[in-house]
Amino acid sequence: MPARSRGSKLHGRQNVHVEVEPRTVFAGRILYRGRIIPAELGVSEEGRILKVAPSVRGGRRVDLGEALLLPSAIDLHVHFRDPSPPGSVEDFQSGTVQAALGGVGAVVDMPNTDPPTTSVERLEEKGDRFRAKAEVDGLLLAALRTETRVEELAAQGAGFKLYMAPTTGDLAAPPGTDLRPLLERVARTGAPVHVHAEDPRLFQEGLYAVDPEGWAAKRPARSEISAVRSLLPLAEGLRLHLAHATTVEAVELARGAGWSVEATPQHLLLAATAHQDARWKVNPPLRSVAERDALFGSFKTGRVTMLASDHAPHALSEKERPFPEAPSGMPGVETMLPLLLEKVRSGDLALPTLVAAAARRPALFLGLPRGHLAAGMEANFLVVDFRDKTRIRARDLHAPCGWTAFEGREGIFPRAHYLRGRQIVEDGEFVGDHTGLLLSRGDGAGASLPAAPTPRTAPRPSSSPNPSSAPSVPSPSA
């Protein structure tokens, strides 16, 4: 590896500093203090960013012109259905290819598989399956149940998923279960708990739902609020994360208690109507237009701290069953970031807000050295051109289920995607070669990273159109 040595006197002794030259230098534009500026990234052989500056010497040069370099997204909520019975609509290989094409470089997979991830043995078997198939990086959650071997699973996995109501896989705790002893054990481990917050006691069991509007009435917004409120007295010492929030009141309750919060594109962009079929059936349900708009407003201001897809595909034949019998869930890992990048392009969302929610905050939550283009971080980044609008069509996507609830909407898909400095997407096509790694939570999980160092000579802002008119990047604290 090319290197240069420089000597300096320190307390009468020779201090040798070895400066490693980058293997590759990527030249384009980056987001810096809320502005888009020209810059270069020097990346090491091991896939770490060595330097970000106006000009970086050494290595092979990749000139990306006026394209924007953004950190790869981290999706904290996917269901890749692996393991599942033969013939399942998804697995780790197909799911991680979709992630790569959608600009997601790491995923957190949920435990409600078949069989569910409820033991150390199943977690290890699932990890082996991931290593054998994955094209992007991943972490695995275990289900949190009363019989859970908390300490062993916390040491092996990335945390726990607590289902407070029935959903796919039926892992919810029985009604009336005292969760306090279980949560106290988790708190001692430091592992995070991702919460599916719905209180089934408030479900309208006598209501026969035949469309998403009826489904929202059957599993009302107040059930989410009640579930969050019920955990507040039990949360001391816990790292709690509210999954797929649908209401501002639940968001504010969770944030006030120090939780982190995620929202999905479906709850931010779609609303329940009487004219939709079971493709729009999800848990928790889509809400009204007013509730959706309020949630998007909360996301725009950073009160919703993270973006996640809740990618949960089902075969179209299953979704075509009568509404009450059809399963809940929709695909979304490939379209999550493109949909929100289009909101940036249209001026409805600030780019720094999106980058914080999709990349930087999830990286902080997991304690991973990524989510931010700075020296010392992994070189996981996207090449994005905001002029490349694409009409989303299921036939052009890569979900084996073959459908999307976002048919016909516009998105900004990454032109290229690099994982540890190696290209896995080129001109919108997957070109990776089994580069995914099974990760563990980092030692810094939940902590704040220092701000990126200021270059000695800050490049002048580009005179080209700037998709971000927002102020500086919001604080990364959850």
Ligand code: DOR
Given for the second form:
Amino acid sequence: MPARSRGSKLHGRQNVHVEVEPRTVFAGRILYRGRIIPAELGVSEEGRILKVAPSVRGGRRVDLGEALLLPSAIDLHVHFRDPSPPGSVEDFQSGTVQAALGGVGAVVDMPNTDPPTTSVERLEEKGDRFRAKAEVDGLLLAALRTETRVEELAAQGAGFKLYMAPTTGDLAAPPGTDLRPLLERVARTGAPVHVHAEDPRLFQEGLYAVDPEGWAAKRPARSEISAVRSLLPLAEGLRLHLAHATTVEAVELARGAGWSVEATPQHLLLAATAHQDARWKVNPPLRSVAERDALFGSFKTGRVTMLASDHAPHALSEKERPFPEAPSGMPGVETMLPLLLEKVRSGDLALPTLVAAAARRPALFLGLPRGHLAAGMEANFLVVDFRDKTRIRARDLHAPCGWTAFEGREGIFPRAHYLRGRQIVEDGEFVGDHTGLLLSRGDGAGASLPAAPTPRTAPRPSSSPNPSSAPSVPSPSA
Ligand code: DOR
Ligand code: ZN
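Okay, that's the form predicted on its own, but what's the structure of the form predicted together with the named molecule?
To see the whole picture, the full complex is given below, headed by that same chain.
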């Protein structure tokens, strides 16, 4: 009879703790206080981490050797186009399969679908669609418009998306709309508002853009800064989140006002040039090399607190239209984490900074018991080997749209992915079986508090980058 680990379960209202045996023990290496150390995770039948320690007894043993176990990423910004008219290039099934393969265990889906998520009925219908198809977990945002039934939607959804400028789905308020009464109502509900911050009053409407460089001039960086600034006087009591930041100035302005901030791989790694076609057309636009490098600098130091993909697939036939008519957006949920893991491998980014931005802070933002590997958390984790450097090719990805703006770049894809202790990716192949759940903010937040694992230092494994020069995991506050 194996010794029982100290996991506990609350019974009824009587507060009686009983010992719970791990169903599975995963042995590998984990990131702990900025160092990579050997560790074992004891995981319960329900998929909770019961214990993290140098050695855990009980249950089935899965030996992952020298591989690194990292918490699954949480992508705060995807467009899975479900519902959408027949012939669309994505739905919750295809989107969540790509997420699973890219190491993303939960997504926040945007409301600019067709029809858009503007009512409780549509939110519920969308929830049903998600539950029927999802391979990873998800939360749904509703669109924030002047006619939005704020109180009902706040109670049902995961928060709101505010479009301040026209983009796919046409959900922006007409210019000149007074947002104050609407935002005051949202503030009273406590629901977060994810902001697409571009001020259309500063768009260069007369400019005929035929490439991403022109697009960046037409929707200039200062329009992002102006949009953030315009919300500051209206933001009292509001929980605001700056989506897809493109400039350090907007990041600092938002941070100074207590907002959380996300940036996408495209705005961190790509820049606008005159040689790209409409596949590189996104809203807000890609910026100059200097602005991109400055944004990446902010990400490296943890000033940009979170990573998100803004996965927005469009059919190639749509992207092949003349630049001015082509839609904005690019796919990216499958490549988000691999691209940034490669930045860690090459020494350009500290692993603790990436894990905080991709998993730990988004989990705290959503109030979910995940995002780091500790007792009490859900066992949502990836098996990563930094020797698995792969050249990204659209033909090897799983996006039905069939293209990527990151073609030819290098990425490190997770070998395996476990959601609540169940394997959904094995040897880089999807093996899940409708494991995804529709979540609400704060789901499971009453779980027992994480206990610290017993640290044990170890020599640096050859399969891992050197994290010792990295700062320790930054404080998880937004
Ligand atoms: O580039 C973008 N694409 N920006 C958005 O705001 C929307 C998105 C989409 O849904 O296609
Ligand atoms: Zn978006």
